[in-house]
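Given as structure tokens, the chain that follows is alone and in the form predicted on its own.
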Amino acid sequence: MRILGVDPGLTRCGLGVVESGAARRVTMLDVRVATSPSTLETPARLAQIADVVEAMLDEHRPEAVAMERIFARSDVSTIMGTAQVSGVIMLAAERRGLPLSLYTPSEVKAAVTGDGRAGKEQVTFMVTRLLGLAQAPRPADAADALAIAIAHAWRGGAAPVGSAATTPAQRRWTEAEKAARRRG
């Protein structure tokens, strides 16, 4: 499965495309950081981010989009920009008929490092290692986008539950999610 991972942001939006295969293998196909200068008005900034996202979707034709879920912060201007970019990503995925999944930062960290409270350095280290890269993706937004794509590959159903490509922990996680949905 080919997945576009997105770490949304108005100043820097991380975009990473990975291909997942059997036995939890993931390969990086592309990674970019779409930027927009704060000197532009918000609509122009969103258009710049959208242009890069559209180019990535056209070039790599992913089968799914995975994005970091927005979480509450005290800086309202930052959260607004992130929410606006998230809307751009959601619209682009919807217009192409692509499924979109949202992951919290702790879900991504847990998927990639095994620890939902891992620091950025640990996430970057594991992304570099898992993808077999010679150098760590920079800036952190790039590594985060790849981590989000990997999390989707491993937790979002890229490998069939119960197959040899999933770990016992992933199978337990999936069963717990199903049980939670049944309860309400």
Given for the second form:
Number of protein chains: 2
Amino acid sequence: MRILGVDPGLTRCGLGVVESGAARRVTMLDVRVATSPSTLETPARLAQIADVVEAMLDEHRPEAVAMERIFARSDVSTIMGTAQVSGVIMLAAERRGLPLSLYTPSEVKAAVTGDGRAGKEQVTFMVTRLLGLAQAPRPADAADALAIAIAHAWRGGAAPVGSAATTPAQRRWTEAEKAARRRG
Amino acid sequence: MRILGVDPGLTRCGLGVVESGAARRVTMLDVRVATSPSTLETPARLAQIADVVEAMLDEHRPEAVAMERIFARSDVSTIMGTAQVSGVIMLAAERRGLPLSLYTPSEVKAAVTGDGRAGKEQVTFMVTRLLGLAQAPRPADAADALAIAIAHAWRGGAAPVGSAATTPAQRRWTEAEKAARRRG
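Switching forms now, from the form predicted on its own to the form predicted in complex with a further copy of the same chain, please provide the structure.
Every component of the complex follows; first up is the chain already shown.
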């Protein structure tokens, strides 16, 4: 299953395309951070972000979109722009007939690190390991978008851990999990 | 000048097209309230609203869009949906090359009634008179959208009042203003 993960934002919008296969294997197809300068008016900023999102949807043709859920009680200085971006992305998904799922930051952290209160560095570390990347995705918005896509790929199931891990991907998960625990 | 006024909302989105002419004359070309049921998921609701907005933009070809400004400290139960709708409408305007202006409720009330703290009934009353309508636009979202369009048509100038009123539209304004004052 191919998934576009989105960490919505008006200044920086993280976008990651992940393909999930058998045995919870996940690979990265693309990662970008769409940006817009605060010197522009909001409509022009939304269009800049929407252009990148729509280009990725049309290029990679994901089967689903997963996005971070926004709360009305979040940081009020950025909440309006984030909500507006999320609306634009929801419409783009809907008009392509793609199901869109929302995940809280805690759900995403729990899915990729096993700890709903994990820090940004731990999320980035696990995303890098799980996707078998040579370098950590930067900035954090990019790693977050990939984490959201992985969370969606894995929803509804427990992560394979311990001696049951038999595939290379599962071993990588287990090792990374242990390493993360040592660091955490 | 032809203006689309928007009172954004996910459950009800007021939309009014107003044409402004010489001597502050304003006429109504169209008014609608786009709705979406709360039983649908947000992406589908946004698409229902966006379809109506885009149809009106394409049918009436306004030269500008005027929308109510949303504040992060508004009612939290509806603020997210309202912000998402506003983002979708901003993108639709931007992609058609239309300038979009935002007005606070106080600015709109002051423009059409002379009182920034006027009630909904007074706004509806003045909108009905100013546009020379036989019936008051209902629901309030429809009247609000028309009031926002009128506010944009008149921005940057004082309303003609008193003995200086010479055109039929100006006389109508003056009479309506007096009537509103008597009622207020």
